[in-house]
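Below you'll find only one chain, the form predicted alone, shown as structure tokens.
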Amino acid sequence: MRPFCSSLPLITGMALYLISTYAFAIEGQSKPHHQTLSVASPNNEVILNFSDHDDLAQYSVTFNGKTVIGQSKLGFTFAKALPMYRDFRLSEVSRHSEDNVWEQPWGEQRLIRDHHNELVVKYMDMNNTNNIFYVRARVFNDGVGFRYEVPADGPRYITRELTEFNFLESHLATAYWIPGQGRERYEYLYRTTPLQQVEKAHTPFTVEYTDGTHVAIHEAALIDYSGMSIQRQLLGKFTAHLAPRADGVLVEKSGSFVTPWRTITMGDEAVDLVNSFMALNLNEPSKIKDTSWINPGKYIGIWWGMHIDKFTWGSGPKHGATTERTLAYMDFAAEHGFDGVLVEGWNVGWDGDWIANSEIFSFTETYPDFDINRVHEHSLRTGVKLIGHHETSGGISNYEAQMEDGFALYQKMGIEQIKTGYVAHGQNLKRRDDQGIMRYEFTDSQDVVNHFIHNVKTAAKYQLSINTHESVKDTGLRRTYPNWIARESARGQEYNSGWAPPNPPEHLPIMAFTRMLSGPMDFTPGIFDFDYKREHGGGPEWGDKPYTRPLSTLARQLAQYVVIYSPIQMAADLPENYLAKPEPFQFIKDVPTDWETSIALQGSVADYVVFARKEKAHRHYSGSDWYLGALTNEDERIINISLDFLDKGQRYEAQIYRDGDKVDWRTNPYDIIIEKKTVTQTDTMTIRLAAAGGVAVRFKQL
């Protein structure tokens, strides 16, 4: 008996009656029997236990015979309804096993195996048999996901979600995290601290034990609910902390509801977390039947020039988004095989303090020096698409009032992709309520979460794909809405342009095992000129020299195209800087963005990471070539890479782009060695990664 179908939280009256009657019989016994119900992964290495010991709804998780998550509470408190917390009894409802393979229309891996065992349990209040909730749990070989399914009549106002994550032996664990629900949204440098020193943290939240066990806490299918951070209570015990709505309530629901899945991914080493597809498997299949119009690809853009003070977003003598510049960028893109050109600052609203003036943005009116019709005509001639841009500055209501008009204009102009932006402090997104009163929302509050989904669903009506910047975190919803092609949701490349202290070399080797666990990131790699000059920037806090540059070697910039997964990758630098270095530029031109297979081969959080990916066959790609990317933190290291991932019996030309012998990210970041050698599956490559360095390899099948 399954109280909720997999996609709709409905309980039939008869089923509810039968289950409640059975549970009432248990509750009515003079001495109720406490029990534990368990479900194991297909390989029996992960076990999820539910219990009602101490009359509390609780769960725990073991991995490889070791309890990783100790007894942890479940439940809710509400503004008016009875709490779901104490004096609860446990009963089993149903079990189910699944083993199937499904196909992504685009992704880091084309075919995904969904192999899990499911258990649905019921918790019933011993003092009120109508006060019940269900937990649906799915246990995979690499972790567990569970969600609440709550039958209810009328409104429910959640004031606390009581879910705990009780890390045992927390004194043996290190955490990698960023602050939750803060001013800068998700755009923080990651902290590496003892687990017991974490405060409130966003997810994905990664923990490493001294014995090598790695655990990541996150969520899947965040729909019509508030985003979850985790708040430390004591030692290794954390509780779910939901972003509040503007009215102070955490979540408002009407009738029966389900929550997002709470996910716990586990592995013997760091790369096991990366090689998991559990979050995707916990999301619903695509709601878009025909996905043929959703196209991965590579793009350039009028963007980096604004960050380094060469151009401006606003109108004036340095305005970046001019017709002539856009046409020139399109010509460059056509010559070098790029699919699109992103243009920021083409629409009215950028003059003055555009971050504060969200209410004046227009999404259809262009500046006089940007002729969108000429750009469209040039797009038809060159085959290069204009990539749209909608910066909202956090003005949710202003954007929603113009959204369909903006989408209709873009569809008319043959645009396929839109980069949206929400540059506002994370607690100050502006939404007008039903009475017209301006309210301020968190980036991950329930209303803003719903706005993002509304944006993506509306875009699909116009066959437009969305790349959201300053967005709520990804929770695998790209499976359900595959036109949600990428997000930012992290401290990206723009922080390396000089207006802020740059990302340290460890930033990417941490993000590979934290932020990147959630889904694709539009990091905008590929900076080739590190010696740009800014009118503003720098400062004594950066050290003796005010570095206004990526803390990177040139080879590391190439490696990012393999390490950082996104179906839309930007070549972020100015066209002239690529023309000045045509040999390394060739790798950016060659590397695809859609993959048949992806494997995290080696890595250690905050230290280094190595990825191998095989291209997917479509358009310009045969489907036979492999690519490898590796990068390190501030430490030089030697890595030995077995090439056993290559296809058996095939010979490859390894086109290697590696750090030069004299490279130094501070004084000589451009030294790069480009070489070729013939290899097979039986070979091993030994590669030196310079400090803040990397390597990129194309294995071209011979």
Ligand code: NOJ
The other form holds:
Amino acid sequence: MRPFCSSLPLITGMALYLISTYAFAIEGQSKPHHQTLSVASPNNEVILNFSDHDDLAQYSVTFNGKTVIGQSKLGFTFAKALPMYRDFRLSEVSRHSEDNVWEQPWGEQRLIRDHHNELVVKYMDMNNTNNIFYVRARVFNDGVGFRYEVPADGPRYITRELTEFNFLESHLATAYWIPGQGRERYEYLYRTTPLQQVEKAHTPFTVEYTDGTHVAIHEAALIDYSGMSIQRQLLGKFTAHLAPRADGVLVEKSGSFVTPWRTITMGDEAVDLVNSFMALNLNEPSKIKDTSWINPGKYIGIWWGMHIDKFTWGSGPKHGATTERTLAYMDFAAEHGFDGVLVEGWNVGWDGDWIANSEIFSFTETYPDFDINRVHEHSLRTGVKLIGHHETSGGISNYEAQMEDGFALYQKMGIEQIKTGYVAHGQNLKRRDDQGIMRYEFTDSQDVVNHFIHNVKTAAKYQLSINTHESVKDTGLRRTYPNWIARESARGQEYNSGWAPPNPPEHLPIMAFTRMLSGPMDFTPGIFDFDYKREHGGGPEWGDKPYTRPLSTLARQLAQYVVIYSPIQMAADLPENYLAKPEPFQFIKDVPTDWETSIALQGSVADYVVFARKEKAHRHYSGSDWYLGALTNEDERIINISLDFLDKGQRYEAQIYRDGDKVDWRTNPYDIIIEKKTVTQTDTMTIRLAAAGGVAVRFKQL
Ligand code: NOJ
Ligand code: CA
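Having seen the form predicted alone, I'd like the form predicted in complex with this ligand now, please.
In what comes next, the whole complex appears, and the chain from above leads the way.
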């Protein structure tokens, strides 16, 4: 696949011209001058400088006059090709400015402004004028993105990408991060450490300076390349660390290639990172012309029951995915306005140690007690869709061999969405090579990156949307493939079910400023019963002690629907637990999942975050209501929110779901106050968030 190569012929033409101007420029000089080429953001606050000082290809970034990324190297080493390492000279290729607005088919915001200045530079090897690379850089008011564009004949085997991110004043900076390329993929608890104590970190990687400046490193448009972690070298200097392929090469390319964009988002405060759409702007427009079949929405599922040990995925007396239960769940969904019912464990392959059995999963054969045709008929009667499930436990080749059959079956059954899963350790995704030998790949190695895209592109042929669990990280590809409707790629609610230590209260106020910078997450909010009893814990690794309950108040479960953005949101608990608490359940029924506008209003990483979102006019939503969600870490706090985001001249009924006075997430998480107030844009709301608490508000336009 050569998605972005359209720009290469252009730059190759430019290159010929520039090779001659370069030669002319150095004529008569024994040593050419070093130079710096700069490009500023439209508001001039962000400046990216390229240089060839010390004969190295380098860049640096300033923000409001302060250097946020000091001199940082660029380049590559290859097997069987000249390194792009040192002795490089810089020249300018082209400049361009862009200011346009484009529309998302679904999203946290409908209209996105792409406003940037672009500079393309060339680095040429002083000793070999054929050894060149280009860097295409785009500078936005909220950060910079740059990618390599490398002309090449024949194969290229990347053995190192030299890109550095050199944070200055590293002794004064705090980092929020999870390990990169680890065994648990991206399902780690976040670390908050001095920047100088980071090791190998996953991206989005968020850094806070003492003056309040926040910077996040990530990437955009990860296609046919390996995912980037960053590894600290010394003080605040990091280098790109690409996940290797099973053969040890980092990335294999044939002919000219472009890399994903390396992105550096920045702002004066933490919420600026969240309010940035830079990564989406760096991705290509949708390759799917008609997106009318891609539907955001809400769903329930035969799911939590397995996680808390009430049901099993495998066959037997506790089998969750029975026809009867599915029909009953569909009735519940229809009555309460849900669009779909996810059913896990419907297909053959779950018996025994399913995590180790990836080679036997069938994607077409049902268990005898799951009658998919009856389910389909009931779906036609109720209007509730079955949501498909493809757990692969990391068996990529087994899945690829059956993928089209699995999709065809689901399409026939009227299904619109599939949740996929890759439960396997992060270096243990199984792919058979051309000779039939099993290879073990990283979640973010090049072949697996390509597998996920292949999955989504193939699904589009069957008008199916994909929600990938244990996925490679999001890099804004939902713009190009809008049927990639959500992912997990972090520690979700499932960790609160008892099989592992639960997510601490700070998890979400960190995730809002790290994981969530990359795109929507299928976190699966909405647990209403915190007193389930799981018989066993996580097994020998965690000790067999069952850990229980989300470390949360009930109001916080509602807040999650606004805070953790996803176009598809699950109501994760069992239907009976919603029926037992109809008043707070009303919020889940009301809240939309597709937005006209989203604003991160306030927040501080690992402490708290406040979002306001305006519903988008679609289906049964008029487009006039606003929603607010806020949640805090283990500290109680009072937040003051100006309602100036509301539409001018309108009155709203604020339907408030907040922590009760007696709430205590350890002993009494259920205490919730539900109240109504009339408000306008000129009002301010003062709300107490209890420890591990939150608030959810619907502003219903009057
Ligand atoms: C892991 C997913 O994250 C979870 O939601 C799912 O239930 C299990 N895999 C089984 O597929
Ligand atoms: Ca998972």
